[in-house]
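In structure tokens, one chain follows: the form predicted on its own.
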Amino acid sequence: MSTPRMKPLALITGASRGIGRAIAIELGRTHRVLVGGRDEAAVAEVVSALPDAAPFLADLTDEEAVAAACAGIERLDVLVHSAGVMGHYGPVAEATGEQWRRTMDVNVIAPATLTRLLLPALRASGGLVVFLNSGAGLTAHPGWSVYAASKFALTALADALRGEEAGRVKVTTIHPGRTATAMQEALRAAEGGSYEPESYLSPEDVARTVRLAVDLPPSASLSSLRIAPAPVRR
């Protein structure tokens, strides 16, 4: 009798809502899911709601947190940077030094350790990197300076990776415009503008953009993509 083979492994951050958890009952369709978080009641829910998933619990920024979460994880299929924060709306001249510092670290630094704690697992299973980005991370506009400044490192993190790590591990970016997310909401709250999710992406619009980087054959893989909400008709 032959043994069963295993689902495929993805860990999601930020997976607890928004993208990421659209992302994380997508991809539990078919893989055994790591749900990525630091509420661990909101980890438990997602949890919950998938077939076969386990709870990856850790402050991002907590190098040593992370470190003791990665532990035990010998190979990994997929892994999907979702978690992120705005930061800053505002001009740089009103852009504070932590502000800078808190962006950076969450958007940068903390999938920087998190990819390179998990690259031994990863390259075992000849794995997935997929890099939630944004627009903002191809073109920055006035008041966007210190996330698109994140983004666009986040971009040039992806591109060294990609690099570094050809024929082993596999390196996508997805740069979604604006999606339907309570981040959305608060950012055109301080923009001043009125939110109308229906003229944005849906999280599931995300989710199944990050279904089609996984499910390429091993023959073929997707350096990035950037999509957009279709405009509505009036």
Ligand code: NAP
Contents of the next structure:
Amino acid sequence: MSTPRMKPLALITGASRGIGRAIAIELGRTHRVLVGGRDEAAVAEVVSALPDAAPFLADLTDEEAVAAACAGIERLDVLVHSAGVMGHYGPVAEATGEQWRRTMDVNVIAPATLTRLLLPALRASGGLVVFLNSGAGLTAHPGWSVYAASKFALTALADALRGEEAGRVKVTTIHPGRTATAMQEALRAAEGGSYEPESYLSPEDVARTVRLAVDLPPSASLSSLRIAPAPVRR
Ligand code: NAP
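Having seen the form predicted on its own, the form predicted together with the ligand:
Shown next: the complete complex, the earlier chain at its head.
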């Protein structure tokens, strides 16, 4: 009798809520999942909803804590960077240095650091890195400078990594439009508009898109994908 093959391993950051949580639940159907987050109780709730999961607790801007959490991960099949912050909504004239630094720290430097720490484990399994970017990583509208600049930088990080790791690790960037989560609710409040979740993508829609990249055969890779809510004909 042959030993049953271990399920592949996926680590999803920002999986305590929102899009990351939906991705953890989607990949949990086929993968062992490391559920990333800072809120121990929220992470435990997601872990308990999955058949085979464990917490990955760390503030991603704390490099020592992240390195400690990564210790012992020798093979990793999928790394999904979903953790992120809006940082600041408003004109460049009002964005403070602290808002710029904090946003770049969480949205760019943290995924770069976590990727660097886990590259040996990803190479060991011919793995996939998925970056949750945004439409704002392709077009910067007034009021969005801080967030958009961080997401443009994330596009650059992903593109460079894809070339560097060609043949070893695949890299996919996903650019979702407005998605119904706490981040979007806070953003709509800052924009002075109403929050209309039925008009937005659902976190599960985005998770299904991550699934597309995960399920491709080894001979194919998805570089980037832009997804938007589809108007429903009534
Ligand atoms: P969300 O509901 O606000 O969730 C953000 C997640 O990031 C939470 O799990 C949060 O953990 C985690 N996080 C934030 N800072 C962290 C840090 N320093 N260390 C560890 N974890 C941290 O956001 P979302 O809407 O799901 O967004 C997920 C991703 O999709 C983000 O990268 C966002 O930019 C992108 N995106 C969102 C939308 C949208 O409309 N919602 C559209 C396009 C792209 P805690 O619970 O510990 O705070």
